[in-house]
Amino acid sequence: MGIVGAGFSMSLDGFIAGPNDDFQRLFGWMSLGNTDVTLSTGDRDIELKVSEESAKSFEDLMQATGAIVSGRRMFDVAGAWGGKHPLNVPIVVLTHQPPQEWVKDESPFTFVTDGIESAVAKAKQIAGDKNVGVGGADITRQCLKAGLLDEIGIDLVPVLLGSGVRLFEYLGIEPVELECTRVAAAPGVTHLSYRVLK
């Protein structure tokens, strides 16, 4: 069985979007190198520029997930990836409000509405025996708290934000024992990978 990961780009002061959601300087990264890496959601083709060794790391990415456990703020904030993560693997939405324009047997979207837990065990059910990933702050912390989480990845951008949407804010719980498992640096980024103590 797989494990259960959070990988983010984040500023330097914490922060994994800027006012009003603003993702362009967290991402920057992705046009400084001299590999091409190719996207797709359902409505277009994102094309990316990045490092040899950051090109390794989405490709390791995408053949090690087999799910991605999503909140509905993100889902929304992300137009529902027009219809198709970029990843291209089944998305379970932890939501109160399933959206109904989604909720069809043809959908890539698995809604769940009684917590966190469920919607982990649905994700790690669709993904057999590949990882699950989780996307947005809110969801991660709630993995975090359930003790649900087995690794996290942080692309550390050198940039202070200042203010925006905060990774590890109010997480109202015990210290977090992290073992560092991965330091690799690339133009405008350096990837981060920690392992869970528990």
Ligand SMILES: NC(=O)c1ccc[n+]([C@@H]2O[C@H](COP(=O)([O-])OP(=O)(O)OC[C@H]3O[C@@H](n4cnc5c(N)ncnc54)[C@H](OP(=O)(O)O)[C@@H]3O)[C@@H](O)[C@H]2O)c1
Contents of the next structure:
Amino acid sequence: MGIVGAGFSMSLDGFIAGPNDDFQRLFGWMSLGNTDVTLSTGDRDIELKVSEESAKSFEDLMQATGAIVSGRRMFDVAGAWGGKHPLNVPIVVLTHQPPQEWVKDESPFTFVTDGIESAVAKAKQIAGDKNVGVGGADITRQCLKAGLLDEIGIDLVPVLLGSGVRLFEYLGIEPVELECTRVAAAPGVTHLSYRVLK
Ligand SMILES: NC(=O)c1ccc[n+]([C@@H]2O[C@H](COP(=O)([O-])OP(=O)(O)OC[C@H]3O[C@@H](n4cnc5c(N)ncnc54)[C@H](OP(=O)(O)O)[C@@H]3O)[C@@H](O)[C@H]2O)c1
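For comparison with the form predicted alone, provide the form predicted together with the ligand.
And the full complex, kicking off with our chain again.
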């Protein structure tokens, strides 16, 4: 059985996007290394240059991930990844109103409207023995509150953005205890992984 994990590039003051959903500064570390990684969406190739260790992490992520749950905002901000997510896995989108242009038999997207538990259950069913990734701040918080999240990966970027989309805003719950499982410094980023203690 796979795990449910969320991973984000985040500023030191806790933002995963700046104003107007701009995340370019947070992804700057992906061009500071010396190992080439190519990710492909439905409409473009993304050429990255990362450290050897970060390249290995991308490879591991691609091998281990069987499906992703995305919030509707992330889906919209990413332009539906041109029809193919860079990890090339099925995407379950949690939304109140499925976009009709993507509701069709051969769609790479499954739209779920009845809550985070249902969306994660659907993604687990698709992923089989592999892991489920969670994308979007709002739905990551919902996963945490519902006790659905097993791991949090943070690529910590040494910048203070000051405003934008915060990852851990208004959790409104008891402290969530975490166990740090990875600390790895690379050019322009520190990779951190935490296991959520339940
Ligand atoms: N730095 C990074 O690594 C990174 C990675 C990924 C994303 N991001 C950023 O994260 C931001 C997106 O996160 P976000 O927190 O704004 O939004 P989100 O979690 O992607 O999506 C939230 C939306 O999902 C839908 N939704 C949430 N709960 C629902 C429920 N229970 N039932 C039905 N629909 C539900 C609602 O949309 P509707 O009501 O419209 O359906 C809601 O507005 C973007 O700025 C993106 O750039 C950053």
